[in-house]
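Encoded as structure tokens, the following chain is the form predicted alone, with no partner shown.
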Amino acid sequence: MAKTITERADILPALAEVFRAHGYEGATLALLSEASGLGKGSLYHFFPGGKEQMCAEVLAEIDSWFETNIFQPLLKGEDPEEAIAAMIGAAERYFKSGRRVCLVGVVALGAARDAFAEPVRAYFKRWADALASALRRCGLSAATARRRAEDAMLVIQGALVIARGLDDPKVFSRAMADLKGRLLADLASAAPA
């Protein structure tokens, strides 16, 4: 039976899980309707642009969460080492300790990548830029900070894939536990005297 929903934002988490599980290409209107509890007509009422609008709004919601919980704390946190530790904790919670795949990564790898190229690129770039900024404030050179930020993206995304592939979320948890040490290694020698 169809639910009564008054806000689009109330539907986005259910839609996100369908896109995570099936990718953009496999997320049929029937699956999206079932997950949201809304009939197809109601879905089109909320999203006249169809599945593409649904995915775009889900990606915007993800971006908003990361802006608030990861990007801004990294950019503006008074203690950059604490901000980096908080980023790792927030990412572990968001990705449910490796049990939730990265929807932005799913879209980036799928056939619909070009349709969502800008939000996908912006998500990864803004995360790497914010992390590099925090690492620079820890005393690392621009080149080292950039390399470590990119390596962190590789660790996070790779650990999500491997955890999923092995059906072992502990892989992700171990990678996240090691990430702080890898990011902040040798800071004493990097800090200005």
Contents of the next structure:
There are 2 protein chains.
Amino acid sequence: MAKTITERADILPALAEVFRAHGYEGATLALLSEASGLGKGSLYHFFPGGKEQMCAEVLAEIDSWFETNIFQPLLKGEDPEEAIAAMIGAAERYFKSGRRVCLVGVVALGAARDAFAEPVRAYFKRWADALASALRRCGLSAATARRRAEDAMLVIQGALVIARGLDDPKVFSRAMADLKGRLLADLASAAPA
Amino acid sequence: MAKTITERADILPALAEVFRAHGYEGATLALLSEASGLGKGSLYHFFPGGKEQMCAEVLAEIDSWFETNIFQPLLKGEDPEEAIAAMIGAAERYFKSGRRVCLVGVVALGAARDAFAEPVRAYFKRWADALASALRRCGLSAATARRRAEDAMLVIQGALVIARGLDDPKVFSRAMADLKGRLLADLASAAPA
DNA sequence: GTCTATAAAGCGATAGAC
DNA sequence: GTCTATCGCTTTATAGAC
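Please show me the structure of the same protein in the form predicted together with a further copy of the same chain, now that we have looked at it in the form predicted alone.
The complete assembly is shown below, putting the previous chain first.
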């Protein structure tokens, strides 16, 4: 029996894709309505705060996904080296091998950043901290780990921009493969088995 | 005597800042009018094609600036190593040490990319090719030069995203300093004096 | 919970006076 | 070349029927 109650969990991914593809300003209620399959009235029933609330909840869900699938394994995984490799794989899949951009990055570059400064900052910081933690647990010094982690953030975001700019998703996949190699090479020299 | 003819050269930089700060969709004619100091009527006198023409001409002017100040020195400079160092310095200044984002990157991530796919693609490709050319002239192999150049593009764009996301321009300056060191280290090992 | 209808404001773009 | 006034449309958001 089909349930009449629409779940937030079913709506948010559809809204997320609109924000990703069109940016905050470009994501109109008409597009959000079409993508979610809900009329504007229904959208306002779920999100009385309108577009801003929709974007905020989308960002929160993204953060939650990364927390579970990427940050926690990096922070708590038994094998940090394996967690790093898994992070690369998860990012490859999440960003659809460079064919999907990062909403947090899109928001960060736009005028809407001011309205979402906290979640945007937290996302990048938490990811970098989690990766640095894993690198430390592999034997790198705190300073080196932090530097390598920040570097990895740059590469991932930059690869998404360039892949879109050159219309060549392979740029992203190649950058992720290189990044993996570089991070693991660091470990090999820091803590040779 | 003040000239009554408004020069395109005076308008375009003002329009550019609006597109940079708000993205293509977020750059409204009201904002463009305010920033340029011209009424909407005047803007349409200069740009009959409206917003799309304004953005196209802004992108063309940006491309022209990079061609003169960055690409040509990399391609034709007598000392390629110095040209690379100069490129880093010019980028630092152009992006105001990370406080200004790259319009081409912003457009690349948004829905407007399809309308400006060619200039966006050309900008990144030409920059990467020019840098690769300089690296080759320093003694690196074609394959290594291309790889290092593409990597540099990622780092620059990524650093702009992360600097904005973390609201910390120093991330950009640090990334540029590291990039410079890495590129020059490559040269030292490839062509020791 | 979902919809249509509609309000009020803002949008890109045009016309025409000066 | 610049402006104001305005058009037609889209926008966000609300009201109210079902």
